[in-house]
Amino acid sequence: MSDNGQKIILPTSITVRDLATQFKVSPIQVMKILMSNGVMANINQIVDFDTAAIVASELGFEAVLEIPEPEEVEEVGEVPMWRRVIAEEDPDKLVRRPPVVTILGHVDHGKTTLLDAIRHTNVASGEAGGITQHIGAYQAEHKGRLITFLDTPGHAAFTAMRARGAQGADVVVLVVAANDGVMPQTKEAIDHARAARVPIVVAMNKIDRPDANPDFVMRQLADLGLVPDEWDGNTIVVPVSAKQKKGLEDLLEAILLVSESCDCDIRANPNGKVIGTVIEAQLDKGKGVMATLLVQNGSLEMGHDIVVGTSSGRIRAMFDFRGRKVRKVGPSTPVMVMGLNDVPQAGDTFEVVSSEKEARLIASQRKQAQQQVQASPKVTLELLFDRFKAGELKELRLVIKADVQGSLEPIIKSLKDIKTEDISLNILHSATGNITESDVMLATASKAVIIGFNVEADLAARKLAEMEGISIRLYTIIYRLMEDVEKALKGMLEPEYKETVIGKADVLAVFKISKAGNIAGCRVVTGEIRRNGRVRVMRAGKMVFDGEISSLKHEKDDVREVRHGFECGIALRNFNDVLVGDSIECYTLQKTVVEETF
């Protein structure tokens, strides 16, 4: 990697082994230099750029930071319904609407404080003191332009909306603390935003702290593909202090700039079909169902009949984010409504229909369709190739979790090296640690498979995966992981099966029938024996046959099953050596579609 004389280009982090390879010296020599500078590191340990630069200096090189090219991220999931509606509108009737912004970032990096700071200094058309209730969204004004903020910090809410195909954000503000830098949840938030193909503006918060290190944070961001505009990159990084309310105007300016230059067309038809997304909803004992809606096309009015996901109703009252009653609102406007018959979920789509009767009918049809979708698995490695051939999938999307960074990096590198002609591989998110609910939510929103190496899925993640039909595959051997993914991409991976023993019968006698061979006269001692089940013959604790039943009789009748306590005659396909004293176990095999562990 060395070029231009004694300069050497190094990434923001690198292992001691790779560092030695770059300098063409022994790893021992690098470790000695590190030790002399007070850094104890083994051969596989990762060191940051500043530490690597010290080694470079000792060896006569000048270290230059490598700035990676931002990755091209392919669109994941279906186009939201509201975007399809706008695409069908007359282009001459479309007008610019306020951009919709959501704020993501690591816990304790100041997301809520930043939202509050913007709310209390830039609230549109009035003083902050006028706010009487929290409705999950509000609007701020900058240079006469409105910006809508979704006041639901955290990628869980952001991804819950995507999971229902209704992502409403046009811009993501990624909050990174200037003293803490990039943390695990920061990287996770970046992956969630990229999976949704939403442009990112970085708010470098806590810039007022004495231990703030902006250069270090920008290097970390660059390493993740968010190259700051100061370094000729495409990501605007705005230094802010939410606590001291500094840099807020610059942040709003950056949001407007990005929204105007991004690929997504931030326009809508105020007089067109009325459609939008649920931000949040709850049941109020006194007022009934209260839902915060984000209008995304058309204008929502009092008295409109609406269908919201699997709920429906007629709008009886509407309130803006200050709690004031309103009668009509246009695109990109958040509003709280009363009148729904049930509590919808965040991310559900709402639309105006011609009557309450039509709204109830559509809601009922959606509920039936939802039950069918929930009953079927979304994506598994075994079914990948079949869905590709059916035109349903173009790529395999993965969420990867590993126990340590030293395992994660070779897994990702090996997966990216797999070559197939047709199906591409897209790693949406990779990190160390156990599989969590957030991982399952991302997989749900993006129709992805979760792969874990030397990790477990926590209980909440398992329950959510089972409910959403998400496949979690756990491995302890890397080559088996690679082998399964490669087979899946080539349509060669056989389904995994789970065995369930449903009954057991003891052989009391053996009858020889000239046409049928030996028939085992049995009594069912547990469960039941099924004609279509598989059986194994056990003798002195060892299996002597594993196969199928050719006939099952109770007394003289052919039957489909015989239950506990009854006697029966069992003929086994291609096996005549059954003996008195043997036991016959009946079992079923089911494809494992939710979790496969190796």
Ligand code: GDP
The other form holds:
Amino acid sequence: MSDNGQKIILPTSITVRDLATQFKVSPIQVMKILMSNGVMANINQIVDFDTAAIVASELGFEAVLEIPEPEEVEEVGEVPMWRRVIAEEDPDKLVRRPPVVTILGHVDHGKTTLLDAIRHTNVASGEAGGITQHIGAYQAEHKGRLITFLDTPGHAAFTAMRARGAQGADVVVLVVAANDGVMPQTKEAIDHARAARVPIVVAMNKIDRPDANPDFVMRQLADLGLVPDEWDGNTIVVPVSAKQKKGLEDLLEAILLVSESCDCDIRANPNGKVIGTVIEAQLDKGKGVMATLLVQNGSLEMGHDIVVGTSSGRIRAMFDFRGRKVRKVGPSTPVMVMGLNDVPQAGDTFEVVSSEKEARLIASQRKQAQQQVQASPKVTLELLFDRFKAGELKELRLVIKADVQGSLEPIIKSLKDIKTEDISLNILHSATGNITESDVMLATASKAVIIGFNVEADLAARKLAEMEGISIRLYTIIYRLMEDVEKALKGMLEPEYKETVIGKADVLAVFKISKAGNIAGCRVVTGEIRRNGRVRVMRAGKMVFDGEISSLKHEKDDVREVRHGFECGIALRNFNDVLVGDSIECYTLQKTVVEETF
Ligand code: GDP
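Following the display of the form predicted on its own, present the structure of the form predicted together with the named molecule.
Complete assembly follows, chain above in first position.
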């Protein structure tokens, strides 16, 4: 045993075997020391830093906690429209605006309680109207400065904004319960914030609880690259008790500090072009469409004509979060407006235009464009390569879900080992468990593909993926998964097609016409035969030809389709051997968008 007090750097957790290797002693020796300290551990068991530190000191070392470097994360997604608008404003006209904050964290860690506590403590009240209803956002005051809080549950508003390219929040407050520590949704929230490049302030909540263990939680956070400032890291960790309303001032102070020091530019021109984002919207039976808007540049006024996504209208009434009527509001202010003709979606961008007519026109153009976009899948592995080539994408972004940690780790490791020339792989989020709506939101916001290994996608996730055109690929064999990702990166992945048989015709006669080749005289017996469909000629249950139609006639006319019960003449491209008694099946091929299972 050495007794020189030499320092040794150890991670937050380590196996007995690795610990022995670090000290250059046998694992048995480590196990003996552990045993003498009341810890029965086998060679593969993981011990925490504190336990490892005891072993270290018995072996004459001083254990020092390893602080991992935070991972550099590339910003993903496009520059939101409102940011582009601000970038075009005269820099001299830009003034500071209140930071917009969203609260993320694991369920039950106290997000709602914290939002309520801040609302009650730091929102000036007592004025006419009082706090009447939640509109999805509110403003708190700290030392005379305002902070805008998005107040919708979970990630909804934040990710919806990102998914529509709005990137609304300037700061994320990550709530972590001091008694429970980092949980799956905590990690997910960190990934969401990082993908959006939004700085994180940690609210270490529930410190009033007797089982609170802030040191342990800070270590967990450090492990994820959120190194607390008191350990010389860059992340401010504020101990709070939402329940007892303690630490709130410190939290607000930290938010202002971060928003001032981050390189996110929290400025806007209150007299510039009016633009912002929808926080939430619903239809009220009596009042019509009620939409909460966050103004991000310019000032929104009563009577303004606005276009929001695919809806439009003139602002007939406007209320602040206290339910008070307002006439004009500036950047970072949330307001509820009435006057839209349709319910917009959270995350949609709104803009003020010069007339109601123009608003209607833009809205209807967008509707058309949207229908076209919806018809084409946005993110599938097959289509990515084209976008790589077109220079639209520089990396393949993945969200990976697996059944157990034991399969997740090797998948990530092998994926990281794939070598390609220009395109890099960016794993935005990886976790165990089924694919959920939240995974799809992250994928939508960041234009990523979702890969599942031995997991399923739940119904809500499937629906959302279908709507957003996000590809979910499910695998049960690791090498197939690797193979597909590798092929996608090299542009070799064949699109998967889904076949739909749309009709069948029986061949009743064959006419030999020298110029056009043989024409099959048919009767359509089911569905329809389409000129631009694909066809298969079946003879005695076997396929003798698979290809295209070169001409389709009804009586003497060229037609696009012939329906069930009618007769027609079909000529086939590059096939002349059609016989009486054959049947011709017409089918269509569509690229599958949502799911490929192997
Ligand atoms: P959310 O799911 O993250 O929104 O969590 P909630 O705000 O609903 O809180 C979950 C539970 O934790 C509730 O029973 C709260 O009363 C409790 N809670 C929230 N904050 C604190 C706190 O600071 N201390 C204690 N002891 N309990 C808290």
